[in-house]
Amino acid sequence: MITFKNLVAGYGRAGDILRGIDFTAPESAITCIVGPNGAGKSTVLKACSGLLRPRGGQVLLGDEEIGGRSPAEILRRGVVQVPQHHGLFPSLTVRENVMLGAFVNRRERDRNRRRYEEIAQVFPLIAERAGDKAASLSGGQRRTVEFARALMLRPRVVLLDEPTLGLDPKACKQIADSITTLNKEGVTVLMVEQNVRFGLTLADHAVVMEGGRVLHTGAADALLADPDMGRLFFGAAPEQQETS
């Protein structure tokens, strides 16, 4: 599991974006962070993956402090981030893009090949489109390839930043299936999602943020069903709200 204790972080001289974050993403579950723009949601993921060095507090992977370590060190400990913007190399094939997920272990070719074959069984798209250029894939298919790539190192935790950004409803359904597949592999998923209904329907646990602070944590389905929470944080009751 990932635990954030009094986490403080920010960018340059702009001041603190995170102002003492406290919450836990339980092991082998899906936790979704929601809230308005500027709440600090993506900053939490960056502090967790090593892309941003915390100014205070702790980020714990199990009992181990990982806050402030380099991205490579955190990656080797089993924390993988799928970026907000599409991260595939369009001129490379699906197989080549997936194999890049094991780049830090690139000398272990036999083991990487076996792992690729395992992932191709989990995500049929990987087997079906293995030789196709990534540029030929739809938005939802590209995201699926990114999720498959994230599994190459057998991660303990996958961080997803806005997985449905810019995707149509059909692609969102494909992404939901892919995230569920990640979780069924035993991976702890911590995701940031602007599409509140999508994120909370998929998640086990929810974290509501505003102004760099955690306002609420609890079961995702309870938050989704609570009209007061919907009006307070998203401006509408959950049944009316599609995006934050």
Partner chain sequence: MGTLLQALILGLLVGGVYALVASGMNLIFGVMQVVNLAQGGMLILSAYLTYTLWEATGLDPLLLVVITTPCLLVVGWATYYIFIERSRTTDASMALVTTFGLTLVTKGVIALIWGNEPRSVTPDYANRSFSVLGLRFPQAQVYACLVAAVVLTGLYLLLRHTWLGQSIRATASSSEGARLIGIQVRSTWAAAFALGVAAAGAGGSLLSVLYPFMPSSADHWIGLMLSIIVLGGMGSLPGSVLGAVVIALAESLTSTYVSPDWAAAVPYLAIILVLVARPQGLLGARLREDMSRA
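Starting from the form predicted alone, produce the coordinates for the form predicted together with the partner chain.
Excluded here are partners and other molecules; the one chain stands alone.
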């Protein structure tokens, strides 16, 4: 569904963060990117959503090149990103936040309104807190609103940047449910997750990155079961540390 071909990207004057990325996130599957801090995982997502213009290589949505297009153009093609932070508009209401998800299709008023009603039924929180400022929500609730906003466009691909960051275990479970629900509706999910076990348990496919390159791709459960990969990237569990 989304294919990266020799993608090179970086910020400003600094050197390249991504130094030739090749992998495919297959249609209707959940793909999880893992790797150490600063490996370039979030940068891959940004290059995909149009927030960052690639310096080289291609980003393909199906057969169409989307690398270097504007965020609005990419959104119209059904690729939506849920960012790590700063995604919501704290001074606007929950309803305004969700409705703005359809900004690129703002002229279709009736359709957007209907879509909002549908979403408000799926996420009771939206209906309950519709008139409250987003700033008054807790971390988990903000995530939910961001998810709901992403759904306004009926996306084909959802990009998730560390969906569980700073969330308590209970909220993590809700996020996991939301991701599974998304996926069951046929949405392709490409996510970055620092909580490796969480990400890989949820995902079908795994991509391991380090230093701006892809080290490994494969089935998520196989990677999770691989003891070598485990030691390298997930860290031994603290319990093991004590006994060794």
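None of the values given here were measured: they were computed from a predicted structure. Positions refer to the first chain, counted from 1. C-alpha atoms forming the largest set that superposes within 1.5 Å between two forms make up the rigid core.
- Residue 142 is among the residues whose C-alpha shifts by 2 Å or more between these two forms once the rigid core is aligned.
- Relative to the superposed rigid core, residue 131 undergoes a CA displacement of at least 2 Å between these two forms.
- Superposed on the core, the two forms differ at residue 118: its CA moves 2 Å or more between these two forms.
- Core superposition places the Cα of residue 93 4.8 Å apart between these two forms.
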